[in-house]
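Okay, so here's just one chain, in structure tokens, the form predicted on its own.
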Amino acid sequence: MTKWEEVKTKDNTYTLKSLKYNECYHSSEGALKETYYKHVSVMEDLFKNKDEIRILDICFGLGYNTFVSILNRPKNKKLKIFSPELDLELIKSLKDFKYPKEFENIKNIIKKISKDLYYKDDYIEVEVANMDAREYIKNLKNIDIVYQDAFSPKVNKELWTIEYFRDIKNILNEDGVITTYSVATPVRCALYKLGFRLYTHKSDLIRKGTIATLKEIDYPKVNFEEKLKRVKCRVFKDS
């Protein structure tokens, strides 16, 4: 039974709709554009200074974050990994997947992540967990940016949930990021009551996300103190 359909983006690269959630695993804009600007891109800004970058991924996908974060390492800086997925099948077929020519440096590792979930050289080390994402992330410490790129609220509320992000936070770094598509009230509201500081991508290049970090950082700010005037604070609960 098909579980996906093939969709040529914006930018003549592909996804994939899920028939599960009827959603696209990129927007219309451009599966690889809206990977670098939305998540990698402030992964080179914020954390090029660093010899390590530990990122999560959520959730593995197409591994379009993963692959493009490798494709623009900080020069000599390591990358970590750590990436849960339910979608086994859709991992094990990533080694057929139509990705764009800028991947075809790097085919040996997404090959060898659909067969093994694994990859380990000198400078990246990519693990893809076939778990349930809410219980993965509390294994792990010390992440400095998280790609919060599951499906919408709408058809996944469990991985938006003020619970949810409470645990995200508890990994986090002091210097952590959160990178996401989502600028829902309710997804802003579960940040804000934790503490995060709010924030929106600087290029004009696509629609603007959500950043959320635990210090000041040089990007546009939300000025959500004013929006709560004007509306009530819900968030999405586990129950």
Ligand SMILES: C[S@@+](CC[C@H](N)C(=O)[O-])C[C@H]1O[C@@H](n2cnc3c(N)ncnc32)[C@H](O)[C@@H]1O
The other form holds:
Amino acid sequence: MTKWEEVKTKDNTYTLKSLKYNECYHSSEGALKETYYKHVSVMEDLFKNKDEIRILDICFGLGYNTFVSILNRPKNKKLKIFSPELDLELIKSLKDFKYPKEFENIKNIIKKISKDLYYKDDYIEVEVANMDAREYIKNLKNIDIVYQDAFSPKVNKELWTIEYFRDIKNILNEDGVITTYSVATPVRCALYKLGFRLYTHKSDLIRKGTIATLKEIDYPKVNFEEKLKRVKCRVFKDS
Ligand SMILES: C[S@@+](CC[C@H](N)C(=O)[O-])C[C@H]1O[C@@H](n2cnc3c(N)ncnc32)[C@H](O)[C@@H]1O
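Can you now output the form predicted in complex with this ligand? The one shown was the form predicted on its own.
Shown next: the complete complex, the earlier chain at its head.
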């Protein structure tokens, strides 16, 4: 049974549309562009001085976030990437996916992860876990950055609830960061209620999302208190 349709995005890179969730894995503005500006550029910018950067990639999908992080690894720094993904058939199919030409340099890594769900060399370690993200995150610790890239709350609500974000907060380092495309009020509200500071992206090359942190950073602030004078602070909850 067909589970996906191939979609070409505006930067000429390919993504898929999931027929189960009825959503694309990336925004139409560009799979590669979105991955870099929404997630990876923030990792490079904020953690370039750390010897080892620990990334939680929610969820693996086509692996763009993981692969673009590897391609943009800050010089001489180690990356450790943890990524849950329910869809084993998708991971197994990735060795044949039409990735951007930039990914040619890491073809061996893509093939290894697609086959074994694991890769390790002197600088990079990637663990893809074929399990529910909500269970997986409970066993992690000391995460620097979470790429929060599930499908939308409409179809993938379990990965946007306040309970889920509380578990994420528990595994973040003090200077930990969450990056996401979502600007939905219930998502921002959950983060706000949990004590996160809310920022947005610097780049005008993409639709801006949300960057949530526990410490102050030099990014454009979201004036959420102002918004809360007008709207109720509603969150998604586990039902
Ligand atoms: C928007 S896609 C991720 C896109 C991905 N970051 C990429 O670069 O291609 C969302 C992914 O989350 C997976 N997923 C949805 N709910 C999940 C859950 N509870 N636990 C683990 N994976 C889940 C889906 O199978 C899908 O592959």
